[in-house]
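Only one chain is given next, in structure tokens, and it is the form predicted alone.
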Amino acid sequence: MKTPGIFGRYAFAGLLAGSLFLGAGPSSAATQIDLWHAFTGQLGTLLDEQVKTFNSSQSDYVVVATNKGNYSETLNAGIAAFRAGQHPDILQVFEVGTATMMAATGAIKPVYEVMKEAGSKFDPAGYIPSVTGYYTTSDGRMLSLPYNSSTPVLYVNRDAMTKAGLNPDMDLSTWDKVDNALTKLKAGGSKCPMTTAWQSWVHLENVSAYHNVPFATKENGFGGLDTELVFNGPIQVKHIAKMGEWAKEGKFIYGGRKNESGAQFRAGECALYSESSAGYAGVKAEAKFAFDIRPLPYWPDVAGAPQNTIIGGASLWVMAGKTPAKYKGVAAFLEFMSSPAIQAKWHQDTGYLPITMAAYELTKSQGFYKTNPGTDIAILQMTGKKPTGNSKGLRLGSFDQIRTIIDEELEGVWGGKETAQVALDKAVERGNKLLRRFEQANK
């Protein structure tokens, strides 16, 4: 069996021998199934929720999460435990991800067949298409079950707006409104006007899938493996310029690669953020000032924005090698945590898109969005249009090494050492590399 790519080559005869039992209760025989995952603080403790429930709604099994660090830590562990035969029956993977565990065939065991194989109740029509064909395959079947997936929207500190003298409900749907506002906070002020987290996943990704033009060929790589990175167009230039001259200018504050800057949002120094869906569970938790969600603001010059945007977070991947017992638990696992309930009250508690129109159609039933506003514009966001081969998001190998390419790219635009056209230029041709490298390894 070819198992390509960084996971390499493994016989799995050595894996099939022998379950793991853990004592529960009166159920001393259930089946454990390990989940590693990339969760902590408040995420992680919502996850702990939904594995105590789980565990505790039947008798065959015993779901055992694990963190095993970041997001990038956790597939690094996964894919080290994999070459020593000790990995585990689920891995959470990062959406950026998603290319390198397909390639890795001989490694996974796809959703879809897990399903069908435990007369699971499956059906992958009624999940969210804007989100699961991230995952799924060209002809629909699902390789991996969607979990955490969240897409970018813009928070607005109240308090922040109107001490800098501003109407904290003008218009910021446009970067050009944006642009007067940070103006005027920076007069008022504010020493923070604008900061961000996921600089890469949020103001390229995204920005490229919102006004439909491409970041990479071959419909940003589901079209095949020799795709080219392109995100050093016209609009990304322009956006990443702008972006450069409110830096020097003092509007915008870079905090950090990842969502390090929220911090300071939830802090109350900052007025403007955008960030993940996501943020909502740290910002409803932490904000001690009145906030707003937005949409995530688009040129307006641009024909046909805004589109859709992307997803971010992570998947739920099975992974190869488990006995026939195993998997039927992990198909138990997977359908109780895409029921209705569980995923409508896990988007109301963190702010992730629910995957499935049901748990969206409980969570309005619910009256939770006219209580919380502003918490339906990622789904929304999402879902207004119908995805283009430039906004169903992104399949690209070796992305994660890419992302820290375009992190390393843009700091040279934030500080003012590059322009932006040579700094995307530069991530271009360097990622480029990579995604030749990635392809040669998986022929």
Contents of the next structure:
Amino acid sequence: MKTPGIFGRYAFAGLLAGSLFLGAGPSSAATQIDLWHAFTGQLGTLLDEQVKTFNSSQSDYVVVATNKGNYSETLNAGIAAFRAGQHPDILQVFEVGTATMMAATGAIKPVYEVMKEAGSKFDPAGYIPSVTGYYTTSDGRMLSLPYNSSTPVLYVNRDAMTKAGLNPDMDLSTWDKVDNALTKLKAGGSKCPMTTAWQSWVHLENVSAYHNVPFATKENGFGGLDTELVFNGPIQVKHIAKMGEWAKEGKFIYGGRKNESGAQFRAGECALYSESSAGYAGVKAEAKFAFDIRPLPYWPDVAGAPQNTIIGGASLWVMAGKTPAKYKGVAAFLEFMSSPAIQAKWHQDTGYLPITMAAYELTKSQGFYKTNPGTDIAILQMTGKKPTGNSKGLRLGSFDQIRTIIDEELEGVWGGKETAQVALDKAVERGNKLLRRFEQANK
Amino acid sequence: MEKRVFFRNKWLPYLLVAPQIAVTLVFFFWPAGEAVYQSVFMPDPFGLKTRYVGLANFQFLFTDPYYRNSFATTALFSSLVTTISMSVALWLAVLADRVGKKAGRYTTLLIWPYAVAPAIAGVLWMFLFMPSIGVLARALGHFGYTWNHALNGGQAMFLVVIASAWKQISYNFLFFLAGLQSIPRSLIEAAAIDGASFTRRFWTIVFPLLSPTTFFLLVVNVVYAFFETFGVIHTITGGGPQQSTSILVYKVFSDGFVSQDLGSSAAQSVVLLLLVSGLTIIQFRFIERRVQY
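Alternative state: the form predicted together with the partner chain, after the form predicted alone:
Next comes the full complex, this chain leading.
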């Protein structure tokens, strides 16, 4: 029995020495702020640039940005790290993870609290409400800082339109007109009249908000965990049924759940493409054809349409359990990230929305929208009307899984195996089961 | 009297097997026990609160028609992968064996795919068959066949089966070749002198003598198809379309690590654990009897 005791004592002494040694290190240098994110490639480079600018702008804090894979992987890494007590100070979480993060009250520190405690001059009114609304409580407290937000728009391949004998400037503002155009495109020999990215986000979540109909009860989940999906209403069914018809007639070509179809559009094969406004940079870099950006079409027979579209993307969450000194640094960094110059540059480089009105005004005054026509459509579409309970955003537990369910059922429609009504009813039923599970786990 | 080795020291034998037992305990019993324990709880993702739910996780699983379907998908997928990879490997091994000593170069080339990680194998095949820009998908399009594994469940299944089997052929090939080379030449020559054709010699002499290798590979391949093909499915189809390629182990991953539903994921692990133990017992009790060592 004696040996473990001696061993234990040595180990303890070693740990003590180690912690003393470690403790001495950082206190002498600037406070390190860890940021875990999901950006690679061009976006990763731009993020690193922002961090570098922040680090060289002051000497108290050093932000260290680390890529942790894609959105899901980053969220998982954050969760696993939290369980092990090794979590970063800031975690980038995609919009579908919002409810998960919100429910984790002991794991996060709301942004408004961080800002208030740090005495930062933080004015929620300066942010664009339809962007921040997604991440704000019903009583107006901002929980996470929107970082990259985009909204769906319609990309038009002008050359493909001309080739099929259509006027590339033709009105495509409503789905009826799009329907007409697709028929002519098909008759004109187009192999891919229309395709889409992120089908659930564009054609269900946004179609619901855009026509001011609920996607889920309780203000799309903002009002409580006991929300239920209701996206099998007549407007959504009509839209999906129409798309199913197009798929059957070869007018809508399905390319995959994410943005796989983008390759086909950028190669010049598709005439119309509904995609995130953040797809702009890619299209601009690769397209060897004339293109323009149009607002997302709507159904004109719906009263009040178009309302406003909702965002997708990710926000920055501050994690709990850190020292006040760290939170001060986090506040400084978040303030820096919201500054007009940084936001305007980010907006112009990526096609993501600016999160403040100031950044939008700055971009406008710099003449960016004049030289890059169509880049302001996303923001106009977001800010055209004051968001309603149906168009603020979505806050649903297990939303990633629910999206997968929607993807599965929509694929049934595109493949002609299910009618739109049956598919949406099934998706609602399956999704509601997950919502009840989430409610149970987070009560 | 029978001769037996005696250990006077009571502890020595235990000490000698202790490392093995420790490894098994730490890497098998502990995680498996943890899974069983977690399967009756419903934790939130961050582990802040956990509530005991009894068998509700299992009930949730078995009332889900997609989960029940996933058993059939898994059965179809594993039997296709196992059959294809083993039969192609056997065929290649027989051919290489016939070439004799000069077969070294073929052997080396045939082993290569085994070094490719499942995820990379998945990406390679995905590029070949990508509906919009894949070389093979385009070629099929030229012959008037529309390839879109994002929508067509049959095509998606075909693709993940081919990608998974392709990788495993190398491994099976090596074992079959070694097995073939250890069959005494005299037996085959005697049969040849008696006038047995190549096919007949194969089925009456070679194949039965190869049965220990075949049995070993059967077990290994089933386990491979159940557990290690996850990377291929993740990269090519993500379980879609409409869960037509969502095998059991893939659901464990996607529910646990994509959707953070750890309770359900743990319950699925338990189901999978029971299923694979059952399969292994069946294999050893019923199939091994027919193996001639």
